[in-house]
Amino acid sequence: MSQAHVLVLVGSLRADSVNKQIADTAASLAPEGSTALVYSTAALAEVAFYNEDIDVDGKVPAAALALRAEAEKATAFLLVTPEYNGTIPAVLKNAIDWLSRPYGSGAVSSKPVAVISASPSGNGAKWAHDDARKAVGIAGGKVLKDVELAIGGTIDKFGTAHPSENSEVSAQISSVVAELVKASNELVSA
């Protein structure tokens, strides 16, 4: 059986996320004998626009056909997303619409995905959460129906510590790298 391999995105470009440091987080807790790897959000943030006029051969952008490969390596996805203005992020919608091309076949088709979602309101960016689990679907993504993870409250909840400090959201954050992990495996296994 080969080896699960996470690839997490996250929708936040700011070097102090603490999205980002959510992902650093689910990243570190992945299970023995697996991996899980957080995509640079520098890189992210290089990947053009998704337009079907340079999604041809000999046109896509570097950035992208670097992301696409990164994700073709993947067994399962990670989405760790913020919510600006009710909604998913750009840069992980774009994310996720270049990884669903070509329809039917891309690089996130049929591979489970889970979402961990994290704001400092109550409700945890749930709306974001909600639209990134929607969206990654439609993508040909294998949501885990019943994994998810939305933090609310992250400045009263974390202060200036790392959310790893944090046991019980460490242990919420392992569960669902975890199941993301365990449907990675029977995936290969079946």
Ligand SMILES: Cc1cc2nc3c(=O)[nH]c(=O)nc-3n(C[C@H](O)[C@H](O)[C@H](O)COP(=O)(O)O)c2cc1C
Given for the second form:
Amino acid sequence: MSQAHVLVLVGSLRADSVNKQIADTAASLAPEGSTALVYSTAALAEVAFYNEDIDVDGKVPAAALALRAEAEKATAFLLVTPEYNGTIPAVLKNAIDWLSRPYGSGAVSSKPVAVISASPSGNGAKWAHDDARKAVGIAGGKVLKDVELAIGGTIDKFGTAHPSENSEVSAQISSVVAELVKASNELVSA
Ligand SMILES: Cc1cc2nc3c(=O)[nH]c(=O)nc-3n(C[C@H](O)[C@H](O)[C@H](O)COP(=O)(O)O)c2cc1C
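Alongside the form predicted on its own that was just displayed, please also present the structure of the form predicted together with the named molecule.
Whole complex next, starting from this chain.
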């Protein structure tokens, strides 16, 4: 069986992003026999806005090619996102758009996907969470039905500590990663 490999995409470019810290925590909790990689937010920031005119042989920008190449290696995806004005940040939507093409065979196509959202507000960026699930599902990803984690009240919950230091949240994150790996392994053995 080929090893499960989770690519983690983060919707915040902020240096001190809580969502990036949650993504790092998720990657560090990949179960034995699997691997996980947080895609560089600096690299994600370099990806041009999706444009069909440049999504043709010879014209795809290097940063978009690099994202697609890394995504091809993944057997599953974890999206970790804050909420901007009631939905997902543009940087994450842009990544989903690039990975949704070629239509029907983009790098997310038929691969398991889960979403974690986090925000200082009480609802844990739930709108962004729901919109991320919707967009990546339409992009072809197999969004895990019962796997949802929206972490609210991040300022009260974490203060200046890293989310990995919160045992309850770490356990929740670990469970999401384990479900993704399980789904990935099931697909390979099917
Ligand atoms: C442009 C912008 C829009 C925002 N809109 C929302 C929002 O709609 N809902 C929400 O819960 N938080 C919103 N926030 C607050 C973010 O949740 C907060 O900045 C969060 O810490 C960002 O996540 P990060 O720490 O991973 O960067 C917004 C922040 C910015 C900069």
